[in-house]
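There is one chain below, alone, in structure tokens, taken in the form predicted alone.
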Amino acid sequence: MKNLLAVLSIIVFVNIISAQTNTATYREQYRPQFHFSPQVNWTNDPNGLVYYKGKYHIFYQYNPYENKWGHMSWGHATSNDLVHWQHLPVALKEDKGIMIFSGSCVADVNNTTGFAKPGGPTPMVAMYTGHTETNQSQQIAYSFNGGNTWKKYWHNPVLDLQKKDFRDPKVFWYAPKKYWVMAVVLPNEHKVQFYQSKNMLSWVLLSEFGPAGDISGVWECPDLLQVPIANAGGRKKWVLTMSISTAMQYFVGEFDGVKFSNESLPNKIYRPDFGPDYYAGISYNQLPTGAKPVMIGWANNWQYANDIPTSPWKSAMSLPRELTLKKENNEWLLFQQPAANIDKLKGDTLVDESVLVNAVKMYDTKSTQLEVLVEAQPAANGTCGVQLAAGNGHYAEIGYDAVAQKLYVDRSHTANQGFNKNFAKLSRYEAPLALKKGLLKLHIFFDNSIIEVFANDGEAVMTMQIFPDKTDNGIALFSNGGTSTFSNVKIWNMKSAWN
């Protein structure tokens, strides 16, 4: 009888997924066309980003059963270029009351785990947080076929502090000491712990970092990675990131295989993204030698995530971002740019001009799927920028306040804000940003319901969601408080990655 019930449950599960998959067209209103989203159902944190045998893998928090948070498992997709994705079966499923929370993935090329037989295939190893209502512990699973099927380790958990909150392991190989390093958080204590292991099966505490910086909410989803310094002949620094309830922060310093030493200013909070909708960003493991590190985040916000008006899917990922560091005014700053392959989707040029603007200049683009490049000299005492999803009195604004020297995004004038009271409350976000030789450079990607802004070559980045009416599809330049010189305005259509 037990076996019969197991078979029946599998059949029901497959039928549910099959039925739901058939409802996804990738042409739904608000569906991102060049940001990754699952075919159906809920997703949140990206997990297990790893490059293996020419493929970029993305695993992600996923509910296989419905379009809201719950039954956390790992969804799975692969890509050859970080742009076009192939969906694969659910990788790690909730089982025996244990949800599969966030974590990371590596290819164990030296078989340190001993999972592979002599001469056998390389195991991919996923380390994740096993979650119950009373305990979070670190557990592992492994795959011998490139992540298509998985087996959970028979002696899980591999690290258990008997704590309710202890999660989100990021694992990488630290070559100088020939061991694995794991960064994992004690969320309520605002600490990142670092552990080492020769085999990923037993772990020894090395050190702790924190509390530091932003401690306004629980810490989650840590990452520790090396990032190249721009124009420094291959030199690198270590960057430690984590998420705080609805935002992220980073620290720059050194890691000696035991402890992280912070070199960021102690009285300043550094954000990789200043907008409302970027969270749980983590970087790819085991990228090819010489490749810039790439990070992907969740393009949503816990304050309203369950209620955004999308179906049959809910939530998407940010664009993959390439990372570099620069030292300016004696402080380390993280610069981010969209991964270069996004250019594959660049379509027709809709606008290419220079123009003076005093008030508003409207373009009749009739699109909510755009790439926009603007270089401007703002009016000295005013604000200027770009309005997207413009029409019928609606628009989302990306602007610059020349007096305050701040970049801002503002969605308070967009349509369809009533699905959750917090969405309207969280409408305007700002980032400090100085002009470069008197100029502002905005590189904007608008993907139906997601806007990502890369300002001054990625010195400040902002991500926000909007849900415009179908006829809110214009774009405008604006300048208030004087005339702004837009010396370079280019607008392109963006093609779909899902064709």
The other form holds:
Amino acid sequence: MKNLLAVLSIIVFVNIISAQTNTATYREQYRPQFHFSPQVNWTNDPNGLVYYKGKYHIFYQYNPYENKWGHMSWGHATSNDLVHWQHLPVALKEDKGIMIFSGSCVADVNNTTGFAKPGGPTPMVAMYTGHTETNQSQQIAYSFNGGNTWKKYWHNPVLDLQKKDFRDPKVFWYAPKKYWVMAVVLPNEHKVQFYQSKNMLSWVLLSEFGPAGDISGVWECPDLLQVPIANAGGRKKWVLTMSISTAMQYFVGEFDGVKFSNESLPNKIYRPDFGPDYYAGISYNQLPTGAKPVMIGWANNWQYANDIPTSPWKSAMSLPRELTLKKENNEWLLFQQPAANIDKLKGDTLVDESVLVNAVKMYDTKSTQLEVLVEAQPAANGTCGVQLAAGNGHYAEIGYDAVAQKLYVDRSHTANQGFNKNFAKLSRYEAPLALKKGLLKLHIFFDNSIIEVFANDGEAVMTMQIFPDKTDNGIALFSNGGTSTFSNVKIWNMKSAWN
Ligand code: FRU
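Since the structure above is the form predicted alone, I would like to see how the form predicted in complex with beta-D-fructofuranose (FRU) looks, so please show that one next.
Below, the chain from earlier opens the complete complex, with every other chain and molecule after it.
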């Protein structure tokens, strides 16, 4: 009897422990409070971003069983404002040995697929890559209840080149030709292919783009979207983006319904994000007329993603970013700003001042959940910027090198880098950036383990993960090699979106 009791109490204890480790509180160490992350388990790419009936849907690469990559399925959540998210049941599950890889989603409002009965509800259609060890093909599933439950199409696949690598379809409606266009990649050939279809069930090849720009890794997750030019009365250009394990690049040009013509400089690589942790970004389909395009990326890096020290979830999404274009010195540049609703979470003002800094100015106030705005006139021959997660000799640096004219993020002095040797190696990233009238403008969001920097109104953006000790919560300004003038330094606490 005694033995039985002992065994029973061990079982109860083990269950409590495992329940604890599998239950999300959104208060765990490192848990982002205003970036999207699943309650439990692994995620990578955002998938199927679509706005439908007043809701922003996010689907995402998801392992329903474990806190590491595997059994790829589509998780699902919705939001009214791109800030607060409601988790929903897993939308598309791995089935019959076919994993559900990345893809996109549309509301088929004209019932081009014929999935709906006359007068019936609008089908939401997900187009994804069906993945097996030997084949990747494009497949579809549909939902009549706004994405809550799904049926896989009985004649899948809808596009199969009999290839091992052929993936990540991004589908959108091309109104001038009244057909759907799909951008999809041949990863090892560094090619994006464009297909068209009247019904999403059979597809015809239109053209190919690539190899071009960065071909240092496989191409994944393409997107082709229209982006407005700033102050141009609504005029737009087409932007082609893709991921190259482990960064992203973009091209600006025109798309005539058949072919993408690049107008970006051919010998230059253009990055939507220069940091280590931004990948697989895609944009929302079917946003309300007049809304700026919004892109979300995965805030992680395949070089170490599986090992980051977070539990019971692994990985988060970037902030949703609004996109515009500007032509500067005859070059098209993509500008990004955090989607405006993030302001809803702005909390107490911690700092509001202008100040000269030589060496380091540490603030009394402590926090790892912040929005920071800074304008700086950097010392001519030095570096200056902001240190976050500071304490015990640790800090993450967001700085500007005035001599090299580069913005940088540096996590080499942060704690807890030992989980994967690549993380420690990939510690400093740079972005070329000229001052604007002698000024550097930094807009930084720090969310416990994610730092996202929008510099000079979003001309250069950098995303970086860090895993600070609990006591590494200091905030400082720094200037090395001379005095820098910081004006309009504003720091706010950020509230949680998960309350
Ligand atoms: C990009 C990617 C995609 C693929 C998915 C699998 O991060 O490799 O190409 O569809 O992840 O999870």
